[in-house]
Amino acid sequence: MENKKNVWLDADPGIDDAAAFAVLIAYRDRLNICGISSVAGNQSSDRVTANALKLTEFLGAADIPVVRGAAGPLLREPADAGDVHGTSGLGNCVLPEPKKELAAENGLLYMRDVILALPKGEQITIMAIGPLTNIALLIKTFPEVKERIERIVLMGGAAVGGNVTPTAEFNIWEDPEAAKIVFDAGIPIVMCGLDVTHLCGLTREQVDGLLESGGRVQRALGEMLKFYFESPAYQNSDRVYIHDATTALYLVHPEIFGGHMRRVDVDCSEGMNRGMTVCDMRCYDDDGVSCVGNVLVLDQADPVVYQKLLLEAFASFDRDE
């Protein structure tokens, strides 16, 4: 695995998660994908876990181990996003039933073992594109893994605004207590929140192009993304945001993104700002002392290059058909 970046994917697939799976797997020449853990979020634990198995096998990556993670938030009742992702989590797309099975039902122990088994001197990047429940549990239960985690690149939050409430993004809102644990852990974080993901998407014409493609992977992703346009969130929109794929593309093409170091806290109250990521835009602390933020908050992207890279990644699966 020389010169490859070690990556663990934590996800709740999810239509945009499926696009992120495709991007990561398309770049396996650069990435050593050590494993995938499911987390309840966009759909129930059973559904997102099944989707992770289906997607890895469908995308020709059945060798990547998949484990089951948390079935719900740390303290709250789960609330899925079926209105956006559909009953299965993958819109109207029906993927073949997989032959592969879970590598473990206890994903937490499996994640710990994989991280601690890395060769001496190596670290891992955790790419978290669902609620942060698994990552919080991992850090709190096995703090010894922290020094082996190079950084956490996550899809979640926003410096301004939200999508499930006026101030909160879904992944953080779903489990704000877990998010706070992760943001306070002292591990470098890259936050791919709504500030940048709302710059990154595909048009209706581009999604139709995937559907009209002769390739099975492009067509499947097109079917999933077409479902977005039928949901309340996008039915009047000319473009669909593909939040989680933005996080995946940042891993392999950080040069098309930009951001600022910010201090970030998470509102865990029961009030209207539950799940808000409070981004301190100041360059000093409460005592007026100059400080550096703990999180790289992405807020810039080249949308044209993003579309090109995303569509190229999707097309790479169908070149031999």
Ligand code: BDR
Contents of the next structure:
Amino acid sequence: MENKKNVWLDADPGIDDAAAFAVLIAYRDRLNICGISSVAGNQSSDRVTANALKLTEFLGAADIPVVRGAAGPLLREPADAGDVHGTSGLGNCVLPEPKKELAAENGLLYMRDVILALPKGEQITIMAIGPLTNIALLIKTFPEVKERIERIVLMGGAAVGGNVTPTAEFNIWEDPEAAKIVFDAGIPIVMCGLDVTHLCGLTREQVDGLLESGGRVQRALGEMLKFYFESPAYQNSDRVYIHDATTALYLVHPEIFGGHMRRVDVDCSEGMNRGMTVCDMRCYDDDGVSCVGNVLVLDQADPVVYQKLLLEAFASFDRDE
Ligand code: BDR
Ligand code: CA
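For the form predicted in complex with beta-D-ribofuranose (BDR) instead of the form predicted alone, what are the coordinates?
Next comes the full complex, and the chain you just saw is listed first.
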């Protein structure tokens, strides 16, 4: 058996974040989940931090350390996505209060310590499924961690289009300055943006199937995902996108995805494209010299295998109960 892949999860849970937690935890036989940091995004820092504690415990992974990260973007006040994720962040689903406590007072220091304490020669993958505030602060404050980061696999951005504005995706739009720091850091990046997450989803019938299943975890995830259908974005839709779970599945099943290396920049202006990930689709730079991009931008997926793997991961929690 190959060595387990070291992973740090940075998240703003959030309904699709919860689904991503489930995917990663379902694959703990392949992943060494070294810790989880919360970041304000879908809901306030207090709510997403509480959700991270609740989710790890509910999913039988209370041993994974959870720490609190940034309470808001680098330059602006937080703007949550309660219209999509609900007041708690987890739709109508009420999870038991956790017994578990935060692993440290200072999340950033804890992340640094965990990364630098990795055995000699080992690296870590950061999976970031919220605004990139924590990751920007981490690499700016402790640049020595950069060489221990194998890559950052992030949910954010799009080569084409947006979901908060016509050209910006929520995680990047929430903190574009942080995103720019991360994209410019020289660390390999996989961008699991709307180009690929909009290829993958679950149907209303599949979500109903989760709700009707006898399983504790499937029902809870079904309740959360059902909430999506009540938001304006999905009212007339026959499927929901589960962006963050798509990113988590990429980590464990990259073979069902495809993409292109692109140069990606982030629009930090105050103009109408603030938060846009500008993906250079050309294969040469402004001087006509051929160039390779800095980011693997995912834009292909097998949506049927995706559904199968996702539902299997959810079901795996209820099998032995
Ligand atoms: C992203 O924004 C958040 O609302 C979701 O959790 C996901 O990470 C999708 O644009
Ligand atoms: Ca998220």
